[in-house]
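What follows is one chain in structure tokens, specifically the form predicted alone.
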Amino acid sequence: MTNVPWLTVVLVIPLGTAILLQLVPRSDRGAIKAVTVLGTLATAGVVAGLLIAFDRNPVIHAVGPGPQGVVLAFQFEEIHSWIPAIGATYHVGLDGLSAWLLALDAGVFLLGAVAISSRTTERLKFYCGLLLLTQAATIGVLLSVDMLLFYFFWEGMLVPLYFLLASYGDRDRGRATLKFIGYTVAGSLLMLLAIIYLYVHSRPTALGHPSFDLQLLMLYPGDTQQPVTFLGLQLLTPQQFAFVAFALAFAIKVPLVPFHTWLPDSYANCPPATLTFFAGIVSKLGAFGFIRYGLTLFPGPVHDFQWILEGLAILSIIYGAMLALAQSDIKRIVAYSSISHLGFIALGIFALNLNGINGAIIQMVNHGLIIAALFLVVGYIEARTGTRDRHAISGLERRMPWLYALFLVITLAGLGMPGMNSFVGEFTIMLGAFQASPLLAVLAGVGVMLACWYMLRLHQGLMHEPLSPAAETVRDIGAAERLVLLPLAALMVLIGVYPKPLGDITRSSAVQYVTRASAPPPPVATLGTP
């Protein structure tokens, strides 16, 4: 079994399920959902096996002196020739950064499949096929080590997402979808140009030509240190320009303020089942990209722009929280709270130390669990009351005791209560931020206080105020809906009380990324030598 290409198996299962789905009659809606759930369940099973077999203490590989000689340690690695003429390979691997994100991916897509309503979802077969294709693309993003392969999945992910967002949801979904695609494609094109630049200017490898492989690009970056001049003025170096292109693509995907305006509209017009994976994993891919590529390919520029990026992270934390307080639409409250919490993840990344990056990886997993649960709760409330206006809904605790209990756990996790999963990630991030600058930790603390405000106000208003007319005839969530929310709530408590299994894997990888990010740029005079 050791020779089984497990990462390819994980990638192929959702693709194969999408193909198998085409053999199911369109009218057999129960079978369509069953096949989809079984496909996502099989993916989750293989991913669980990979986590069990994952080596929590990998050896940091160094093929040269100093941090610039460090390459990343991947497990279950597969390398095959893909486009040999240009040095592109099918190179996939799993490390501590991608391992838990892969588990999050498997979990939220499984929940998304379970949460689909086989009775009310229009064109169910089309929807389920798009869900499976989106999962395959996101898995490809997480596993790719070759830059061209990564870009293939990064852009390929937009195709099923476009049809999902444009075909399902509220009446303003068309405008929201165009905004999301427009932002993302603009950033992706800049990143493609940067990838081409890195490829063209990288030092030829032993193969006799440049490569798209991340490991080789880390070791042989090419001469990118001379500043570009324009009208006699020295601008950024080519490597800094390339970093800015990558950073814009990832900042849009996270998103960081001011690149966030696509998110509230997209989330507000998206069905809850879709949001379980759209909000649960897709937004994490921008943060993943910052760590996997920003810190490894650009250790010099990431330090040059560190305080700008930290400033955007703080702006996202506070601005997102204040906008969450200003909303009456409960779906938009959750959307803006997501921006604020994603700002914490960015803050940890650009602290550029072990606690910050380790906390950011942990918080990516935590945020995926919490935001998926929050949007499911919002969807259940809207379906029963017919409104998303928080002023028109109150007293649900009297009619929905199961939802009340689960929503209480999710609320406490969302505001970072000690003993809940979000506290583990936010506290570790705050440690890293304080080590970078005490002022960052103080400003991030403002965001924590605002999160307590909007989360407790939302919970109290919906659950504890006098019974509103909209809530008089509502029914509690059923067994199927409890089956979706209970595992999420249980994981929030489990990770909060016992975070060691999560931290053991993430910390081993964070050490490698911190070591690589501390690498000084190689001197220009030695760039052409091994």
Contents of the next structure:
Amino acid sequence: MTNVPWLTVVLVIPLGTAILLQLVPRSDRGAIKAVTVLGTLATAGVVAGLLIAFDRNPVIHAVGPGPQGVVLAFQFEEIHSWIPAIGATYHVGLDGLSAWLLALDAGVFLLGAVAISSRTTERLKFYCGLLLLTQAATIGVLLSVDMLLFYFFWEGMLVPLYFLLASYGDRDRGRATLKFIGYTVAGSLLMLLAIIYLYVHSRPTALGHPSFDLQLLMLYPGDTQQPVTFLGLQLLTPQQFAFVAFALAFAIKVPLVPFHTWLPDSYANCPPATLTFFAGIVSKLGAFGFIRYGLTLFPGPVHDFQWILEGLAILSIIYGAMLALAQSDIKRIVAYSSISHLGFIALGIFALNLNGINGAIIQMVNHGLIIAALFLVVGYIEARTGTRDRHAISGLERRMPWLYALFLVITLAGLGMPGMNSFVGEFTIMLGAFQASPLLAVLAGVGVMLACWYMLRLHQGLMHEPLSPAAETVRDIGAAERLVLLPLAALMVLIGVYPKPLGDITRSSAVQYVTRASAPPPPVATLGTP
Amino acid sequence: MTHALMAAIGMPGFPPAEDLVRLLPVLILSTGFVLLLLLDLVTPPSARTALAVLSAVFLAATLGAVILGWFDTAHHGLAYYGSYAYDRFGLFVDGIILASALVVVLISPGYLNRRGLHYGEYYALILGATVGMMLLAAASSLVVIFLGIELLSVSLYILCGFAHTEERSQESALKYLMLGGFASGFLLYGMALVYGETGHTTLTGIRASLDALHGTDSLLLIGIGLMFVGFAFKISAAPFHTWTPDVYQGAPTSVTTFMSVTTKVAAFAALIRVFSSTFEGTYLKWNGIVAFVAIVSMVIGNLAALGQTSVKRMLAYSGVAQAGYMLIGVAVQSPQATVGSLYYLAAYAAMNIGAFAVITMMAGRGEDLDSYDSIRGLAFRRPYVAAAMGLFLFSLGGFPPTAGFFGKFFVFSAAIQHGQIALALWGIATSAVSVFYYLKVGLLMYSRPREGEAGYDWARTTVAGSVALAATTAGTLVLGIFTYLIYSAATLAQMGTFPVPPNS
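Requested next: the structure of the form predicted in complex with the partner chain (the form predicted alone having been shown above).
Every component of the complex follows; first up is the chain already shown.
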């Protein structure tokens, strides 16, 4: 069984299901949904197996001298040549960072597949096919170790996402989609330039040509170069420029304030079933990229720009929370809360210490669960009351006891109540931030308080108080919807009470990322002799 | 006696018989050209589809000969006193041209029937133009280059005006004729100057003479510049692109499909052979101009495409921009850059033919429909056609996993590798702009027809049309995923260039 290329299997299952789907007649809506759910279920099954088989204490070998000789250790690795002439490989692997995100990916897409309404979704087959293609692309992003392969999936992800966002959703979706794609493309194209730059300047290895492989790039980075001067003005070094390009691409995807303006429009126009994975995993990939590529390839520049990035993270936390407070559209409240929470994850990353990064990884999974659940709840409420105005809905408690209870759990998880999953992540991040600078922790604390405010106000306003006219006739959520929300709520409590499995898997990778990021920039002289 | 005469005028004797083997692909297709022209006289109008089938057979046979020739390395070399190159470079380009022409022939009957333009000369002229393009791709002397360009141009002048009752089509033909004539003039004048300076018409001779000269005379540089203008016109690079939108829009769409890709591919092949290989020694004198034209094309093409409301015009300007990206591979002097350009040509053929093929399927009875309004709601009537069109648009925009991504990737990385980061930056910036107009069309396809407005009733797609669409879709994806297949072929083509591979 060890010879089975499991990661390729995980990548191929959604693709294969998407092709299989074309054989199902368009009119047989039940079968289309069943095939999709089964496909995502199969992916989830394999991913669960991978997590169980994942070695929690891998032996890390130093391949080269010094701290930069320790490259990331991957498990279940597969390497095949892809474009041999330029040294691009199909190199996939799983580490502690991507393992849980892969689990989250499998989970939110399963959720997204289950949450589709097979009766009311137009062109169901198209939708399901796109969902599966998006899953394949996101899995590719998580698994690839080769940078060209990574970019291939990273940018390729936009193709199915574009069709999803452009064809399903509210009236303004066209403009919102163009905004999202335009923003993202601008960022990623710059990153492509930076990738090519790193490639060209990487030390030619024994292979005879430069490499896109992350491990090789970490081992043999290019020479440290002089800053670029423009009109006699000393600007950044090329490495710093490359880092800025990467950071921009990731900051747009996360998004960090002030690159966030695509998010509210996109989320607001997107149907809840799509949002489970669009908000659940796609935005995490930006944070994932920061850790996987930002910290490993640019140990120097990360430190040079640390305070700017921390500042942006804090700005996202507080500004996002304030925007959430100012909204009356419940979907936008959740969208802005997402910006604020993602700011926390970014803060953890840029604390550049073990607690911060551990917390960030845990919080990525947590936030994926919470935001998916919140958007679903908001979607259920909108579908039943026909409005998204916070002020027009109240007193749902009496009509919807199930939703009330589940929403309460999700709300508490969202605001970081001890005993819930968010607490574990946010607390660890705060520890890390405090170690980096107490001021950061204080400012982040303001964000937590604001989160309590808008989350509780949302829950109270919708659920308690006298029944509003819009809520007069609503019915409680049915068995199918409970089936979607219950496991999510259960996971939030479970992780909150017993977070050890998460930490077990991430620990060894988190150590590697931190070691790498805090390593001094490699001296120029020793580089030529591997 | 002949031998004595030939000796008298300085010819070394009959060309060896094996030169005929080298010319085989061109010979097959020329036979088809002449045969079709004659058959058309005796074919009843009802049996014109048979002509399409016959032309497809000839194209396929030629493609077969080209593929066999690719492996027949024993015969590779210069033929006919160094004026015709039978090499992998030419064969690679021939492959792209022939495959494109084949797809065009597949989509033509359905389109021409709907437009009421189904005449037999059409197929003969397509083959004629293709012969010209193959000559151009293989030309290794100035004379053959000119011969190829004229053969393809004359055929295309007629094809552009094929809808002869329509003013737009007439305008298209006249514009192309006038400006094409000018461009040929520039090219010819440039050739004359280069000939005057070097005393050779064969590329081998010119190169050897330039290598010996070292110093560069201003007349020679003017000649090179004029030749570049001629080529830039044919590949519709800005600022020599002004004819493109009008000609593309006015010509029958199947002709636009054909010319937008094959002309560009063939002219690029000649451009690479002449500039990257033959004029390699004077690279530093002309690379600035090529880079400038590349940047101007990218900027003007992409910006002008933003404001269009006709899909054909949008694709015309997009073609200008794409020419700019491909020119990066000429402006950067390295084997990787040439390979990148060749890869881009293959990618461009797949995606652009695909996109235009979709437009031919939009054509209504007696008129072309190509406004943004008529493509609105396409996804609701023809979901698979719309999905394919979406893929082509993404490819043109340079997204993975499609051909366009790797086209751009290879030229950009060649530019960065050789320190010409500015070129790559311009490319990146304009690519980001291009996303908006490509995806705008995509959005229209996926939005519902307006309230109260009956959506345009699309004609049924013919079987041949579906095959063509499937082939271009497959090509776009294969070039975008199994990159090494064509990349290694392009590398072999670059290495096998006669007279000398660039930068060898």
